[in-house]
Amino acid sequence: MVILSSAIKGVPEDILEAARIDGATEIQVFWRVIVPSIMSSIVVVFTTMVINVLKVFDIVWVMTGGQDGTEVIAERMIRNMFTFRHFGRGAAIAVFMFIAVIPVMYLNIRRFRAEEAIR
C-alpha cells in the first residue's frame, strides 16, 4: 500500500491538471493517466504479493502446523519431501511454484526492459 501510495502521489499533477481541462471525468483520469502512470509500480507489488502467497508457508506452519485445514501449496511440499519421504511429489510441487512465478518474471522483466529504453 505504502509503494501504491507513494507511485500516485508522484504523478504529475500537470498531467492530471490537463486531462481534467481536455473534459476527462475522474475515473477516465484514473484509468487512462493515473493508471498507466504507475504501471511499474503495480507490477513490481502484484510480483511481491504472488511471491507472497506461494511462499506463506513460515507463518501457517508456526501457528497451526497445517492441522485444521490451514494447509497451503509450500507446506503441502514440504510434507510431502520430509514427512511422507515422497521427494518426488515434493520436488513436482517446487517445479510448479517455480513455473507459476515465471509468467510474473516475464512481465517484471518486459516492464523495466521498456522502463530503460525510455531512459
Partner chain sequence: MTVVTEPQVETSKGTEGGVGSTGSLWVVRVIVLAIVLIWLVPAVGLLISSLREPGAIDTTGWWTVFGSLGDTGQWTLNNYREVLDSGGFANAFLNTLIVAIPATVMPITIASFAAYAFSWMDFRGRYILFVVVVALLVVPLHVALIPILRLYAGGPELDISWMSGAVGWLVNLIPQVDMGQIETVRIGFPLQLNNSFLGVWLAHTGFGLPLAIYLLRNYIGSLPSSVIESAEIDGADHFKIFTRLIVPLSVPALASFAIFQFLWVFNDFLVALVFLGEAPQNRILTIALNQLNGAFGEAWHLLTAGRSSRWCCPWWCSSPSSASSSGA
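Next block: the form predicted in complex with its partner chain, after the form predicted alone:
All you get below is the one chain by itself.
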C-alpha cells in the first residue's frame, strides 16, 4: 500500500494534466495513464503479496489448525517438520513451494529484461 501510494505520487503531474486537457475523465486518467505508469510497482506488490499468501501459515494455524479442508501448504510443511518430526518431508514441501513461485519470478525477469532493453 505504501509502495503503491508513493508510486502514484511519483507520476508526473503534467501528463495527468495533458490527459485531462484532452478530455479524459478521472476514471480514464486512472486506468489509461496512472496504472500503466506505475506498472512496475504493481508487479512488485503483486509478487510480494503472492509470496506472502503462499507462505501464510500462522493465521490458518491459529484459526482452524488445518481442520475441515482448510489446510494450506505452508501449514502442512510446519506440521510435518515440528509435529511429526519428519524433517525430510518438510524440506520437500519447502522445495515444492520454491518451485511454485518460479512462474511469478519468470514474469519479473521478463519485465526486467524488457526494461533493460529500452533503457
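Rigid core: the largest C-alpha set superposing within 1.5 Å between the two forms. Since this is a predicted model, take the numbers as computed values, not measurements. Numbering follows the first chain given and starts at 1.
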Taking 2 Å as the cut-off, check whether the CA of Arg85 shifts that much or more between these two forms after a rigid core fit. yes
